[in-house]
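One chain comes next, on its own, written out as C-alpha cells in the form predicted on its own.
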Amino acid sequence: MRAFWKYLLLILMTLVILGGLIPPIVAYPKNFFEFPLIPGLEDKARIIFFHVPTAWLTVLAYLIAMFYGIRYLKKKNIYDDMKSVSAAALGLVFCILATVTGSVWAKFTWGSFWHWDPRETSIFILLLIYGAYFALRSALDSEEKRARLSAIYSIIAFLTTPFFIFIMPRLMIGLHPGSLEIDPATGQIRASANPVIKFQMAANMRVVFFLSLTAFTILYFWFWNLTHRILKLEYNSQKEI
C-alpha cells in the first residue's frame, strides 16, 4: 500500500473514531458538533458509524470473491482463485464483526445478545455458507479442482446473499431497524422506522458515516491485497522447492 493510502487511512479513521464517539446526543442540537436523539436508539446510535461499514464490506468482500471465482473459471489463472479465496476470508471476518457488533448493540437495547431476530438469523446463515466455502477448500487436495469447485460456489453463495442481507429482514417481523414491526395500537404489520437505512440522518452524523464507509473500504482493500499477495509469495516459493 503506497504511502498517501496509509496516511490517508490513518486520518479518515482518526476522524471517524473521534467523530463517532466524542459528539454528545442531545434533544435539540444547536451546535454541528452536537448529534440529535434518535428515538429507540438514543447514544447506541454511535454503533451505526461502526456496525453498518462491517456489514457493507461483508457485502463488497463476497462480490469480489465472486467476481474473481468467475475470472478463474474464464480463465484458469491460479491467481484470480488467490484473490477470489482471499476476499472470502476477509469477508468471513467482517460477517463475524457486524454479528459481534450487532449482538453488543442488542445487549444494550433488546436486554440479551441475541434474539433470532430475522437479521440475526440471515447474518448467522451467511456465516454457515461461507464457512462451509472453507470446509470445501480444505476437504479437495487437487489444487485445480479445488479452485474450480471454490469458484463455482462463491458465485452461487453471493447470489443468497442480497437476499439474507437486504430483502429476508425487510420481509419478516423483527426487532432490528428496518424490520416490519406490529403496531402496539392498532395490531396492524408496519414498516418501522428507520432513519439509518433511509439516510434520514443529520448531516453531521452523515458526514461521519459517509467518513468510516470510505476509511473501512479502503481498510478492506489494503487488508486484501497484503492477503493475496501473501498466498501467492507463498504458493511461489513452494513451486520453487
Contents of the next structure:
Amino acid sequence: MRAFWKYLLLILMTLVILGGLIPPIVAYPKNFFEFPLIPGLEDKARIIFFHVPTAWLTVLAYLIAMFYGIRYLKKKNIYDDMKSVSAAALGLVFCILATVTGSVWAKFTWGSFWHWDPRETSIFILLLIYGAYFALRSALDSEEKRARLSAIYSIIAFLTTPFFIFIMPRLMIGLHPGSLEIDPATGQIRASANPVIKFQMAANMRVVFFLSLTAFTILYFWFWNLTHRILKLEYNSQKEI
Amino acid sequence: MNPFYDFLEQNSLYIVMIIVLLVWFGIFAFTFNLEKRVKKLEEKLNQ
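Rather than the form predicted on its own that you just supplied, could I have the structure of the form predicted in complex with its partner chain?
All chains and molecules follow, beginning with the one already shown.
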C-alpha cells in the first residue's frame, strides 16, 4: 500500500478523534462547531463516530471475503483464499468491537450490557456465523478442500449479512436507533418517536461521521493488506522447507 | 448506586472515551498478533 494512504489515514483519524470529541453539545446550536443535544443521549451521541464504522467494516470485510471466495472458485488461486480468509478474520475482529462498544453504550443508555435487543441478537448471530467459518477452516486438513469449502461458505454467510445488519433491526421493535415501536394510541407499529431511537445526525456531525467511515476503511485495507501478505509469506516459507 | 456508574452516567463524555479506548485495544491486539506472526516468519527464514 502506498505511503499516501497511510498519511491520509493519520490525518483523517486525528481529525475524527478531535472532531468527534471536542465540539460542545448544546440545545440550540448556533455555530458550525456545536452539536445539537439529543435528550437521553447527550454526549453519548458521539459514539456514532467510533461504533458505526466498526460495524461498517464488518460488512465491508465480509463482502471482500465473499468476493475473493468467488475469485478462488473461478481461478483456483490459493492466494485468493488467503485474501478471503484474512478479510473474514478482520471482519470478525471488527464485529466483536462493534458488539463490545455497543454493549458499553447500552449499559448507560438502556441500563444493561446485554438484553437481546433485535440489534444485539442479529450481531450475535452474525458472530456465530463467522465463528463457524473459522471452525470449518480449522477442521479441514486438505488445503484445496479447505479453500473450496470456505469459499462456498463465505458466499452463503455473506448473503445473511445485509439482512442482519441493515434489514432485520429496522423491521423490529427495539431500542437501537432506527428501530420501530408500537404507537400507544393506535397499537400500530410505527417508526419510533423516542428521540434516542429516531436520532438523525446534524449536518456537521455527518461530515465527521463520513470522515470517520473513510478513515476506518483505509485502516481496514491497510490491515487486510498486511495480513494477506503475511499469510502468503507463511505459505511460501512452508513450501521451501 | 455504584458511585463510579453514577459518575459515568452524569459525565457521558467519559463513556465515549471508554469506547474509543476499546476500539484502540482491539486494533492494538490485532497489530500485536501480526507482529508475533512476522517474528515467527523471521525466525523460520533465518534458520
